[in-house]
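Take a look at this single chain, the form predicted alone, given in structure tokens.
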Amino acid sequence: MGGTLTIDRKQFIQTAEAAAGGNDVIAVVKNNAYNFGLEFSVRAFLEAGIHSFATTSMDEALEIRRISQEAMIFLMNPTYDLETVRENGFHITLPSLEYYHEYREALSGISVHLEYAGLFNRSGFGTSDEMIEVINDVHALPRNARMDVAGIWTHFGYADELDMEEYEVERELWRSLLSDVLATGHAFDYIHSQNSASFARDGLFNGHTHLRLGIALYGSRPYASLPAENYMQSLTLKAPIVQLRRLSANQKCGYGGSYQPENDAKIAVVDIGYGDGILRKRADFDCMINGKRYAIKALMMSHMIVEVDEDVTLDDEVIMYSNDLRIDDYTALGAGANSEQLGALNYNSLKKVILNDTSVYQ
């Protein structure tokens, strides 16, 4: 027994198509495609009409290339294995003027995307002058010695925060920088800055070629006020009940006696726990059994305690996530970010089931 993670492939593809909104998209598939499975997700995205992918991992980039010889694959982390990049036709971030000068000759023939640090300050150039210096230097080189300055990008670290003004600041800083760089006359094939939240707020920016979407492609709203029907969740997580027990008001259960009922109670011992990826903050909220919500009372490594009533039987299943128990709803309640809840899921202990799978790769 144990928890079962079910993904409806047909719904997954429809959700990705809806999230893209007819625009060209670079799908963020880092960290095993938000834990949906890299191969599953890439093949489904290809079917949805998405042919560009971004990851932070060279191993994942190589796996994507195995799946698709034609895909544009963008490595968002600074990369130093430039021979592998060249052999596989990967695009890479150019994170700084210092990186460019150090690897100037080795970058010949490689496609790079100039990265702007902005307010997020994870990595990237600090000014347009530095980017323009690189562009001018590249154009001064013989053609056979040049890297291909194929793209320019940034990441908005505040787009999800509706009550903060920083998003408007970082957005305008980016637009100003982009205007300065484009004034050089250099033509970029890829201009991408917008994550799911920025796209939901502003639509595709003028002059941008691509969205770079993550969480919306996987069926989670970047913020809770958006209509849920526009972000259908293809994922369901459920687990069986392994035992029903009666506790009196003076009895405790769970690690350290973490739960003691106020009155005599009936509890369900459920075969899922934090070892399977259930966050402790998620366990502060309810689950669902037969369409009815019940309070989770204790979380252990392999089990969970739910206080139930006489309607619950040993044959019932306990739902942790579904379209009625949405990941993004629990994000709004404080259980953890959408990506945090997805990233915690343990694919080594959970059984995975793909519905409506007509693919031939498995």
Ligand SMILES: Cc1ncc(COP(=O)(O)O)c(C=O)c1O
Given for the second form:
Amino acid sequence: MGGTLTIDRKQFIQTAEAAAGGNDVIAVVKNNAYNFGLEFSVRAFLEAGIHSFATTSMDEALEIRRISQEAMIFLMNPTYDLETVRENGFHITLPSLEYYHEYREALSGISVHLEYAGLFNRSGFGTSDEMIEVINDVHALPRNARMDVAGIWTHFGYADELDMEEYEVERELWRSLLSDVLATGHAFDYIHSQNSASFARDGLFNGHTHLRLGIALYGSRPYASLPAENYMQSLTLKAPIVQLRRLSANQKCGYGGSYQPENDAKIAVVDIGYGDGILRKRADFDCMINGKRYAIKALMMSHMIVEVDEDVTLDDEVIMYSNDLRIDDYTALGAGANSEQLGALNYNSLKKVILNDTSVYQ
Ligand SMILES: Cc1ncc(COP(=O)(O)O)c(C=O)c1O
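Starting from the form predicted alone above, please write out the structure of the form predicted in complex with the named molecule.
The next block holds the full complex; its first chain is the one shown before.
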């Protein structure tokens, strides 16, 4: 059994509150809530005062509805099972004019958010004219045949890229499209575009009702120059040492003799590996034992070799992630995106412990 993943629920809630900064937030909870656990995260976010959720998966949307009858649940992927959408009161993206024409009748009574493709261009309308065509068409229908055009949104593809200029371009394209569409007089309950990086860069945009945050809610900085104390990580990952060994300078260890110490060395064999979700690139950097950093020398499926010193004993814990070994610091060092490091963690092999769990649902 590889390591233990600990999530401090109280810290998780405080981090989410701090990330929201008093604004209305749609929490992005796709991919099992960035792998923190969908039910855990949704319940914690509700306690943090967040009542709107976005995912790409119908199964996740149904799970959120089971947890909360009142929550606004937004499906960000184009959705074709409109009966389930209607039964559960989900909001869905309206991804294109073609989609609208194809499902015009079937969409009656359903809440949609018009999606602008922008420079990200994964999905969405290309122009304000197309959106205005839809709005005018809907208003011309009898009330009982109309869909509810509840929202308008986009996603920025460059907000996290501080050294690229495209963010300014996509932001201005969106602002201009929004002002054209708002000029129709149509009132939207949900106007949302900003992910964690965009919010950190610009604050909440004028006229926007909600932020649509992911990674900041989970305690990682979207980019490294932000102050770490504003994004406290609630997650710790640690593993036990299974053996301490001594190697002489001419000895090799690991598959294919992957590690050979320069001098005689003491090594710790640690009970965690890539099978538990430690990315190879993460293993290029240190772990921590008793507050001191030690180099990882080899990573295997269920073990890791760490070069240690005489201070380390068999009872010590090896820390892979904590507020001293932050996921976002390793992102900055090139270990992989925050969500990549989180998404890799293997809940089938890691023991999961929730600290400070005062929730009533347990
Ligand atoms: C459409 C959409 N909106 C918002 C987010 C949240 O982004 P972040 O985690 O950078 O806050 C994501 C994340 O991938 C997304 O795909």
